[in-house]
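Below sits a lone chain in structure tokens, taken as the form predicted on its own.
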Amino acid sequence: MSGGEVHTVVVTGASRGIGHAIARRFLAEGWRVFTCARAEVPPECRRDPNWAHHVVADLADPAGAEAFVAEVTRLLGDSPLHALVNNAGVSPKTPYRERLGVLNGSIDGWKQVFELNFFAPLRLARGFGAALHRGRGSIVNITSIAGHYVHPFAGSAYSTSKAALSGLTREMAVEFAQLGVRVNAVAPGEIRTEMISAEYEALVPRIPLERMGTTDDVAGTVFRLCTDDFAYVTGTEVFVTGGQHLY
């Protein structure tokens, strides 16, 4: 950051795993956060005061992702925002929790999965694109590396939402190009957190790195992306796999 500014970033999906990780790392680099996911954030984060403000807000609806884009657009007036973390996702199971294939499960739950995981992206770019622009700002998609190989445990309503987002994020990066900011993607492997079940302990041999993700991995490279460090990096995902996706 220079000449003293601080730097703006909204996250979403921050309440816990890897959005709440990226969200304390913009925290401990003096950002100041904008957040929302279904869930309250814990209270110990509430008390930062850089965690300017938490919207409890359900994306896969269209209402509710306008309502957010309107209410941090109120917030920041005319400030610039510097970056948007578009991390929130949802990959349903069966009550078996059995993966949800082509074969099962109702066309709507796949419109569901669409909405929240592809759709609310877009919204939210188009949404914050004006502030964006005023700060020159980026735009990190969440994808998966489910969304480049079959997965054996995540479904297919996911797998193809996921696929369908780093499309999304090409042509997005050329459009925003003109804006002056830039979208990349971070699709990440096998990342340890409260949802991982112990069914993922046996893909760790297929990791060349030897051991499962954390969220700060993810999080530590979707902050690098914002940076000037990348200042000349648009239309790429970044594969946070330990090797995983070299098979």
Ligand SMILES: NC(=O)c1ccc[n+]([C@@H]2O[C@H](COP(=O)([O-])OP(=O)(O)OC[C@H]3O[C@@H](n4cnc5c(N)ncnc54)[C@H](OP(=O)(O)O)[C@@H]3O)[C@@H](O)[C@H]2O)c1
Contents of the next structure:
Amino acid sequence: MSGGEVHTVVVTGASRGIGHAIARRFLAEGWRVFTCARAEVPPECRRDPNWAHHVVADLADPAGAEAFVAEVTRLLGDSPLHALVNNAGVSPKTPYRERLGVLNGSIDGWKQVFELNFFAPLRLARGFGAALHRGRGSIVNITSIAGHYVHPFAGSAYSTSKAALSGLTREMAVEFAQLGVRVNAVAPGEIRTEMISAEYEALVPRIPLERMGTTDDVAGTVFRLCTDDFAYVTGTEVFVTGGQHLY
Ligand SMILES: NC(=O)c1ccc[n+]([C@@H]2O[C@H](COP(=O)([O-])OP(=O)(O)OC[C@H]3O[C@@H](n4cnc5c(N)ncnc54)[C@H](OP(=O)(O)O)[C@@H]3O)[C@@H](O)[C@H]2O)c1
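Please show me the structure of the same protein in the form predicted together with the ligand, now that we have looked at it in the form predicted on its own.
Below is the entire complex, every chain and molecule, led by the chain shown above.
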């Protein structure tokens, strides 16, 4: 990544939650931001001239992911891309609020989870590889503490998709090093968003820093990983958990 020029980032799942905070942090740092989600972004964000483009896309659909890559690539032209943040993810529940597990839920449901949480990051990394190479940029995959430890409220479809994404991050770090692109992961713990329900409050006593995380806690870590302060860091996973992963 070189100084002086305007930097550009692609953030998936930016209509709310962690992805929205990530997009806002990059905007606050003067970056040009391309985003996507199935919903539109709030109107105040559309007024920010650096929020270059928001694409309504369903990344759980391979055609939706390909269309998103094609549209941003067309808008980028020959310009470099400096960062890709694979944030969009789903932690599904059955209509009975059960987590999707080995003993319940449809296998097609599992495939949907893996399509968004695992294959979309792979498709986007591949699709934006050339632009990231031009920017000597970096990729951050948003994984989860649930990919490393059995989590009381996350189902096994979600947890294994995130474990797979952690593994993919290591593999990508080596493949993309040939392009001059760094690849890291950020594993949030309990972050206050719509993905979190009231039952999660019971987990706070198990968090050494004695609080849930904020979306800005995650956004700050993601942003810093994409800067030259981390120019020699690739293939690592940063736990943004308040120490919860230590138990
Ligand atoms: N919150 C936590 O405590 C926590 C902990 C560990 C890891 N994480 C991870 O952090 C990431 C963000 O979580 P969050 O809590 O911010 O989730 P969230 O509040 O549910 O937001 C998810 C974002 O992804 C978008 N999205 C969902 N499905 C999509 C699809 N098929 N195609 C395109 N965009 C889609 C959503 O927008 P639309 O609905 O409009 O599409 C939304 O912008 C996820 O990868 C999650 O697994 C979160």
